[in-house]
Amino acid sequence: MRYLIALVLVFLCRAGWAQDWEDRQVFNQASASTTLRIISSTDTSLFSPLIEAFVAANPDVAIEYLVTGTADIDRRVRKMPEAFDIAVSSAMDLQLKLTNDGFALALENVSHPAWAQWRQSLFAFTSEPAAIVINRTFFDEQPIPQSRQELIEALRARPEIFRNRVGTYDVRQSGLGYLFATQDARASETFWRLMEVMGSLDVRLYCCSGEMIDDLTDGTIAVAYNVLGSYAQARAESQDILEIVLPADFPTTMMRTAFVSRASPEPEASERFIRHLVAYQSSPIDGAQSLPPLQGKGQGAEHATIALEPALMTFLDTLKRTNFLSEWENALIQN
């Protein structure tokens, strides 16, 4: 009976955010017996490899790919986990915090560094930084800023070229702008002093970096603080107008993560898929790789990325999140 409640339970869910997601595509559901749902930050053109890869090596499973945003991650699983097999993010506050909260299932005999996952339950799978992301265009014959304080220098000395056209993240709905952003408070006062003129030439504000980097293609925006490095990558392969920097100054550098919904009603199948990304960005399936390599300690990397413990969840702290966005408001919103 137990079963079969939760059974109604998913099913009324899945048909009351039918219209929800940002993109929902099924692989491989012709020949499976199973089926996975997948819910993830990560855009599909990005992440389909992995699920490829994976189905062809397990022809009995199928996968529904469900897109939305970050903080909608952590609110959907929160709310109906048994809904959800699998959780990826970028957004690795909410996530630790989730598998802090229980919702995660402890997989045992995972082989993974123990710097990159969380009590056998919170995988990180890639690193990607933080860019400052510029439309060349607007930098014609001028030198293109390579750290923050340059950045902002660049942009006092032009407010005339600028106003309007420098976007980053609503960090009170994107939760990687709210990890970026607290990450990069906590690293240099810098960061309120970019704010602030961001600020001061009417900032553009948006809900992810796809939508920044649309933006910064059509001329739109002439500079985005914060993109997502991958999908800036992706995307200046074909638009070399778009010119991506990782500040010298300090970098920000996130790790993407997985974990089983400790609810899920496919937990062995769903073991099999974490053990496949772990696995699959470690040694890439013919030399493809559709997401930047898992790097970390030994790598040169450990400086720069954020890491993967207790102190990650401060932000999250309600009394510290509002005095966050307080700040952050005060600076950005300069009515």
Given for the second form:
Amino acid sequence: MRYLIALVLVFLCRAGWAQDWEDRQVFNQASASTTLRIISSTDTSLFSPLIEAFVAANPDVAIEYLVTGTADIDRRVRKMPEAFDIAVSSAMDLQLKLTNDGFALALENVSHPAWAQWRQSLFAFTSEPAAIVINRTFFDEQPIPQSRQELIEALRARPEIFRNRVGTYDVRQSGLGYLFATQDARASETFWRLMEVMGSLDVRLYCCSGEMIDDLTDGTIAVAYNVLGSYAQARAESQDILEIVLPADFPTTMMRTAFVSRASPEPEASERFIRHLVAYQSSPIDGAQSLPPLQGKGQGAEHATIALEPALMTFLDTLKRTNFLSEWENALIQN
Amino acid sequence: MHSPAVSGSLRNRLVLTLIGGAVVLALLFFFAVRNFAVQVAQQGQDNILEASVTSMLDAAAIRGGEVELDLPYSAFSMLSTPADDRVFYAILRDGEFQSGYEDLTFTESLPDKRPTFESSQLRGEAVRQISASRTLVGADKRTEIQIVLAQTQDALSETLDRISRNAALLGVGFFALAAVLSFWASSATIGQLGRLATSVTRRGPQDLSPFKQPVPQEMAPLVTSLNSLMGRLDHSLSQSEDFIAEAAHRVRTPLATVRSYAEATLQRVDKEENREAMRSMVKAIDESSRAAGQLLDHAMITFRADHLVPEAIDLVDLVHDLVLRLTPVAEMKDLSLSLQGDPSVPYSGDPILIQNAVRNLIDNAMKYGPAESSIEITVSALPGPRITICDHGPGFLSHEIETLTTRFQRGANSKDTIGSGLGLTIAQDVATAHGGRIDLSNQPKGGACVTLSL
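Show the same protein again, this time as the form predicted together with the partner chain rather than the form predicted alone.
Complete assembly follows, chain above in first position.
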């Protein structure tokens, strides 16, 4: 009887656990002796080639890959740091704050340029620009806007076309959206003008890049602002109705980061994975990667890439965040 | 030679003192530099923390009765360090926590409202912490905004490690240099003493003149007393030589008189045993006058050797004259003298000294050579000008060959009464005055050989 209750409890837990995730996949379950639990905001399809290369080289390690939102990663890691070995996220600010707060393990044997790591604990492994993605069918005659300023002009020129047909992140839900928005706001006042214009056109707000691109593809929206370049790229290659524009005025480039949890039960295997991750993304094997590689400094990307520094914590301050969100809501939500 | 009692080494004492001083100085240098670096580095971090907290406080304002604090991005940006130091902060309003890290505590500095710095531990790491506050005056109320900002000290300790390493390297280098210098300095100092000792050792046996080379001031008293000691020694030596020469001279004249009386008496005595006694008497008188002659020779040679005036001579001529003069004496003893060797050996030296030396050597040979034997005198130019005198007597005792040559020193021969020692001493002194030496050997068939190399 007791066993039955325990079994039911375990089952319920597992079921509840499974339901919590956007996606959950286990690699190399059969032959492995240790299991690494990776909590990530990256879609499994983009990350799986990297994992498969790792388990091919390390057959003793199995990987449980759990996908959720960036804000949820922060919440879960803070709550149960021992439940995960590695945290991968696109929200650099949240990752840096987790590291600053002592949740990350310093790895001595990973060699990575100073600008792409923090405290030898947090490692950047992609360079991904925020893009304006446009459905070409709405720009038959008109030129495609190449900057935020041109986008503002294009939206103002034909409000009847774009009403209810522009989309962006809901920064209240998406950690990555919040990061992009705050960095844009730091860079230029144009951001706020664009937000006001989008607000006046009854903007649609999304939690995630994926849904936004789905709606773009089927014509629900015509323009998506601050979409993750890598996600759009994956679609644009197959569907030529999408145009990815990297804003010419000031591009904002994010680096995906990973760290090993300080409470990780498998620090050795985790370190091996991070070494693999960093090496895999730094030395491109032709066409093998589905994630964009880390772009070194000196390739024109440095001024646009968000720096891994304590300043990222500024907008995570509760007072600052409250201020920013109310300003953002004032600009965007006008009804 | 009696070696002096040694207590410690001046050189070691000097080196140890200098090196010990260098160690102390190097350590002092290291700690002074490190201490200074700690202060400077800490001051640097404090300045940045203060600038950061000031920019945060400046961003606070009262708008429409509400306190707002719009954190500037630069406040945290300026806290970036090469070691990626962790940053913690807390914002309080009238002591009530607003945002940031709740485990930071504000430290009040009541009297002057200046920011307070402290070093403490936070989440298991050493941090430097600043507490600063600012009072905002609104329409109806006063509000105090307080900010605590803390930063870990990884970059600071990295900098300190680097400075310490460099300071340690410098200290070690400084020490090594000082050690080398101290070795050099003590060698140079002790070297002066060594040079004085060498010049004392190198002096010829007759040279008792005072030291004239300049010496360091500290060694002047030593040289002065050394000079005065040698002056007294020289004086007493020449006094005793004068005395011996005077005594020999005084003895020789009465001896000649006694000898002539003895000779005359011998002619008149018929009884065989009386004649025998008279002959022994004459022989003893001869011995005595010969010894007196040698003592006179020695005094003369000492004088002449000290003031050597070389002239061009032919050694063969010189020895030939001598042989002619000595032949009658040799014949009286039933000995023959034969001169062999090179026809002519030119040399530059004092003829009187050389003649004296050779005469003494031939005298010795005639003394030891048995009757009916010959004394061979060889003069040769190669390998160097030399005169060899060989007899057919009993030869030298083999153990004496070594000791005789050392017995020729002045003073050592004072134990020697009369005999071959003095003759050899004279020959030795002459050879030394001409930069040569005396070699003693025995002939395989018996008999002694003395070689005078010039």
